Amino acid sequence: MRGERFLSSLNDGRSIWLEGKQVRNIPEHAAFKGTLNTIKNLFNMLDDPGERDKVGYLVADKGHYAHSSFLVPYTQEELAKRNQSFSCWSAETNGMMSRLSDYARSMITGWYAARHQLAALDPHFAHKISSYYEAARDNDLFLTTAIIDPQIDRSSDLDDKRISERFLHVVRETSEGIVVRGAKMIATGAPYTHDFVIFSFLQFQTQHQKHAHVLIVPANSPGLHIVCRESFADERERNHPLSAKYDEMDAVLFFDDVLIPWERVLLYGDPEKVLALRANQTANGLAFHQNVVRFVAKLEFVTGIAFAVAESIGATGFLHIQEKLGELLTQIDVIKALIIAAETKAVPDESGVLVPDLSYIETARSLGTKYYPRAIEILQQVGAGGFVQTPSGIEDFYGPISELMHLYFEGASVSAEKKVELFKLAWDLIGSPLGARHLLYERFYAGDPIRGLANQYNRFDKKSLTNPIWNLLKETSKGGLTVI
């Protein structure tokens, strides 16, 4: 099964450093175990005959099954396809794991996809991206990517040389390919990923050329070491629901003079064309449509269990709780609607593949830093100070209060365990530090939200709007009329 597979190949000789320890054995170390457990299930259903047609795709020429993530989607029932693979493995994990691979994977897709197109930044980069698609592909590799750099001093730039050498760049080339040193971050899945899509949001100089790149680098290259932060993974799961299972680990990544084989090096040394295949469309509308999809997961989540809550205390007849449950409902439908008007409006690139409408799925992301942070104040102002008066653990139910415990934790639609157990549920996702990890990840995994609006405003074509305007006063002012 390709879930057993993929955890037996975790053990490759990486370097995983956590609470200053090298993790041995990542499969059975408990900061790894449950979320990893999550993931082998969902790779399994690639080898389940009733459920491989949901998540995957045949592939012709090979004669088996892969995740449809890396299906290049020429028409709208591929595109659905796609949409279907994000849906299932979203709802599987309650929308709570992000990085599952099918992201990092949809961008080398992508820019697969767009091979042709993006022959003109270099010409070994069809072949390089091709022989790699492929490979990730066929050998059903985890993907994760690495695009940020180290908070070091926000107020300098390249041009400082204390910034400039402990961000990623290239120390020397070789006749295998070029050694690099620096750090990356925020490398989420990085203890369990096969392979790291490595670029960087600088917005590059000329004279930056050692720190312009585009790389695949296998997590277990030699001088790569993988620092986590702090595990939020409780393995008692009837107490810690979440925290036992979808604790994605996030981590920097410190590159000791790592040696980068020129078949991984997609890009280098040319800042323009590095900023070129980063904005490419195809690779991002692909990608991103898998980011918008999996958060109508997550608002469903947070909902139902807002709903549930609100029944389990006999708060639904209150009109300003009906309120603020029908707020949630509308952001579903937000989000919702824009993925159909992404897909329904989505247009052939270059090459002809189908690629989501990205206005769409901008204002989807873009909303989605907003929506989240209110989502989980609503589910606080819902149970309010009932979070803090669950008992310590499940367990007291057994003792020797068990009695009173049933008595007075009882709810007005549930039993005393079931209200405690769904209690401890929201607690998990509203005031764990697995929670706290979430609100905060919600706010700026696409990035800075203010520069992620201006950037909308900057590339609309303003002129559709204000065109409009201007052609009303000019006809007011043919017509004799003053304007105040």
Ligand SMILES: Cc1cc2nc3c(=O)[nH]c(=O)nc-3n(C[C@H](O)[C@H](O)[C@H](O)COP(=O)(O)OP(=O)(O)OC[C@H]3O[C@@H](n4cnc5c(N)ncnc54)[C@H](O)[C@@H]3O)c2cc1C
The other form holds:
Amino acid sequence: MRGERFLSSLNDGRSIWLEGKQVRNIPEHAAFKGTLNTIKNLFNMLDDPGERDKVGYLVADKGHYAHSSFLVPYTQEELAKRNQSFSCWSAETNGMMSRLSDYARSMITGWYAARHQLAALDPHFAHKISSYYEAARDNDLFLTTAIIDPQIDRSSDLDDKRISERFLHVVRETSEGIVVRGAKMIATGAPYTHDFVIFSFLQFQTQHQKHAHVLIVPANSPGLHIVCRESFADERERNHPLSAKYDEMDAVLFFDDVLIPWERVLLYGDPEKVLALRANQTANGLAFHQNVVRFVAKLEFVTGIAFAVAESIGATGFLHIQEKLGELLTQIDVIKALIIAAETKAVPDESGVLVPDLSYIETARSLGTKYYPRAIEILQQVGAGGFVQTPSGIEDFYGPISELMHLYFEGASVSAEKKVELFKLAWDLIGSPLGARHLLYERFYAGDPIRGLANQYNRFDKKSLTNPIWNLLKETSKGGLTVI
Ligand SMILES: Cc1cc2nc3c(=O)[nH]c(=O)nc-3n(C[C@H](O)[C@H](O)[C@H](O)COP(=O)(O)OP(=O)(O)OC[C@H]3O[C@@H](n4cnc5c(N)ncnc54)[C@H](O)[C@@H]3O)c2cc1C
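Go ahead and give the structure of the form predicted in complex with the named molecule, now that the form predicted alone is out.
What follows is the whole complex; the chain from before opens it.
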């Protein structure tokens, strides 16, 4: 089964650091076990004849199933199939696992699909991306991205040695490839990824060629260190149902002179070309589509919990609670509508690949940075102090005070034990370290939301909106207006 193969592939000599120690047996480590079990089950869906069509497609010339994030969509049906695979894995994980590799795989698929247009950037690009795409697809490679440079001094730039030495850069070229040094942050899923998709994010100036790159880096590359944040995993599933199985570990990557073979150097040395690849509409359209489909599952999950909490304490009849629960429903509808719009308005790129409309997807991603914090705020307002009025462990229901527990924790419509379980689930979302991480994730995973919205404004054809205004004023002021 692919899930078991995935787990056993992870003990490959990679250097993972957690709490000052190197992790030796990742599938068995308490920080990763629950999450890896979740991923194992998702991977195994592709081997189950009753499930595999929901998440995969038959690779025509190979005769085996691959995840649909590798499917290049030329028709609306194929685009719908990609959506279905994202929805399926998201629903299985309640939208809580955003980097199940289907995002990074979609980016690789997009670059592969657009390889003929992108050949102008580098004559070897098409061959390199084709061979990597096929290897990733046929070997079920788990991928993640790491693009942001370390947060040292955001007011400074590459002319400052403190920055240039620490941002990822090439220290030498050899006949085998390039040797890189520096760091990247953040890579979600890093400890259990097979390969990192690494690229420079900022718009570097021409003289900073050594910092401009698009690379595929195996996680077990000698010299690469994966430095994990504190683990939020908790094996007590009934007390922390989300932390028990959905802690996607985030990590910083240290590159201590890592050799990247030429075959995996997709671009290097030209900031303009790297930027052109990063901005490729086909890859971004396919990859960002996954982000917003996954987000619907998460909004539905939060909304379901908020409804259940309101019911469990008899609060559904209050007008202000109804208004807030209604607001959660409008969030879901807006994101769903934007996905429908993006898919319906998908247009073929130069190679005939059907690319979801990026402007609707960008709008959904921007709204998500505001919707999720608001959804969590609503959940807090609905359950109020109930979230901290739960016992430390479900075990109290089975101890000497069991009778009192059943008496005092009873809900309006549910048993005491079910109500405590529900509030513990909700707390894992709003108050646990995992919950706090999710709030940060939804605010920032798509980049800085402030600059994201500002870019949306900057890129917009403003005249389409301002010309009617100036024309109206021209009419009312009888031609006395000068428009610059
Ligand atoms: C939980 C989590 C998981 C993540 N996973 C991944 C991942 O898997 N892969 C990946 O590549 N990235 C990942 N990211 C990183 C994410 O892309 C970045 O956090 C995001 O791009 C913001 O960058 P930053 O964190 O470096 O913030 P900074 O850029 O350092 O921003 C800090 C503050 O300064 C402000 N600021 C900084 N520079 C400017 C400027 N020039 N003009 C105006 N304001 C400025 C920002 O608005 C912000 O308020 C993840 C982030 C989080 C929180």
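Numbering follows the first chain given and starts at 1. Keep in mind that what you see is a predicted model, and the values were worked out from it rather than measured. Throughout, rigid core stands for the largest set of C-alpha atoms superposing within 1.5 Å between the two forms.
Q: Does N25 shift between these two forms by 2 angstroms or more at the C-alpha, the core having been superposed?
A: No; that C-alpha moves by less than 2 Å between these two forms.
Q: Indicate whether G13 shows a C-alpha shift of 2 Å or more between these two forms, with the rigid core used for the fit.
A: Stays below the 2 Å threshold, so no.
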